[in-house]
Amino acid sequence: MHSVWVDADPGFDDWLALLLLAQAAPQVQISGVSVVAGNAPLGVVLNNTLALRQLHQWTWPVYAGASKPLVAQPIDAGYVLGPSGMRTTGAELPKPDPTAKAQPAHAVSALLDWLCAPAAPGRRSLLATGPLTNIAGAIQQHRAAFEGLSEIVLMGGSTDRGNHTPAAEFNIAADPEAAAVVFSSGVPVRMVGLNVCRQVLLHAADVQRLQALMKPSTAGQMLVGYLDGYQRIRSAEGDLPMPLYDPVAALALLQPALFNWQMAPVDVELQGQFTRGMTVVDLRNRAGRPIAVRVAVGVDGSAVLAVVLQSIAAVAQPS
């Protein structure tokens, strides 16, 4: 058994790599979501994550985590995926019932929880998808709790150009000084940046290849609806690609044969004017310094688009 736990910002790119995880059943299992801000508030991503979990009928329990970084003050992708992270040119995603709620844990105390408990065998891994707050929390709380796992894949990052600024990816940028925590740790990490997800291109061809499986299917008529909206952000007639993130590193959770990946140091800039939250990657290693990081240098984005089409055909066009 493969338990895995998700730190995510909910957002269309997490309801895809939840998904791929979902779909792994029942070889995976997701142990707990925890939320934190990142693509919209903390309060209108951790809806999303309750309306997401209802629709699907995941089971998994859902704790809300830091609503504001360690240091900085808040961002959020707001300018690009809209008020509710979840841009769509289908159907919005409903409102979670009333009833449904998360955990009374906080979401850091939750993780060490399980950190912490017997371990069952088999693998225990860590997904992020988000800026990195909570995660960062928990090793400043209790380092000792991350012996046991067998490490963290989080999307993040770049070996070269950023997208929230020319030097700096949206997830390392909302918080700095938390991805410096990790990096810096010495628990095992994989990073999935921009520059492999820019290898995973979504084309307006796919997203209609998807419309025209789907069946009359509440979750698959959102989930396409999504797909869509996502694939036009870089422009309103869909004719420009659109690269893939949180799905990207989910796959490398699940399938990182798919991926190239080199040893490498990872440092994250928290002064720079122009450079704050940039990841500086020192592919040589020049200094030879203790690695804890592997960085995802490569990557067969045909393979990797065909599984994440797959698993949204299979709820488009259900049995």
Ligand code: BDR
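Positions refer to the first chain, counted from 1. In this text, the rigid core denotes the largest set of C-alpha atoms whose superposition between the two forms falls within 1.5 Å. As the structure is a prediction and not an experimental result, all values here were calculated from the model. What changes on going to the form predicted together with beta-D-ribofuranose:
- After superposition on the rigid core, displacement of the C-alpha of Gln208 between the two forms amounts to 2 Å or more.
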Contents of the next structure:
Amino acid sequence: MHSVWVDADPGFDDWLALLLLAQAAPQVQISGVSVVAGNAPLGVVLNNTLALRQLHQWTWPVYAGASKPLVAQPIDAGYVLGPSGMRTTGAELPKPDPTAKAQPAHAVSALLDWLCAPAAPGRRSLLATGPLTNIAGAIQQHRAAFEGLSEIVLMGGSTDRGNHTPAAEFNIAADPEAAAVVFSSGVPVRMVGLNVCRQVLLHAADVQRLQALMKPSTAGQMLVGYLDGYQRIRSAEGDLPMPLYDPVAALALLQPALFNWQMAPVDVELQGQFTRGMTVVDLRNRAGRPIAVRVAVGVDGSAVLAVVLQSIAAVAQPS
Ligand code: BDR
Ligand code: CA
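Now that the form predicted on its own has been shown, please provide the structure of the form predicted together with beta-D-ribofuranose.
Expanding to the full complex; the earlier chain stays at the top.
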């Protein structure tokens, strides 16, 4: 059994990452989902998480985490994803039952409890698809708890350019100090950045095929509306393919052999006027620094896209 804790800010592509992990059951089990402010303020992404859980009749516990970064001013992705963090021109995500609630424990203490629980046989991994505030908070509180963890697989950063700014990827830009804590912690990390995610491109025809398979049908309509919304924001003519982010990291956790990896020290720029939040990936490591970060440096985008689509379609089918 491979137990996975997910820390996320749902978010359409956080949703696709959860779908991708769900298809791997029963070999992979989601032990808990902690939520962090990112794509939208905490209350909004928490609500989205509860609504997605209900939509797919998932049963994992949900924990609310950080509502703001460790030290930075909060930002969100409302300028792209709208106030709900899940802008779609198709079906809206149905509202969760008013009785649906997060667990009373804070995300950081719940994550630490999970890490400290007697190890069941098998691997334990953490998938992070939002800003790293909760995870950094847990490392700061109790670094030793991470000794039993196989690895943190995170969607964030880039070996080249950013998206939130020319230099910085959104999840790192949203809490650069937290990212610096995680990358320098010595906990084994796999970094899945924009440099590989931008090679995994979803086209309108893929979404149409998925829509026909996804259950419940609302899920397929939401996805169609997501791509449509993305294309409208960019005022694109025709089929503008959309890069996939968080599900690519979920796949890297399940099937790392689909990617090329290189060990490299990763620093986070905390000062730069134009580069704050940039991941500085030292692929040559001339200084011989000790390294705990495996950076995804290569991927066959169409092969990965095919596996992502197959997985999402598989979980979407009624059993
Ligand atoms: C990341 O930022 C968020 O908007 C997405 O959910 C993804 O995790 C991509 O930069
Ligand atoms: Ca995300």
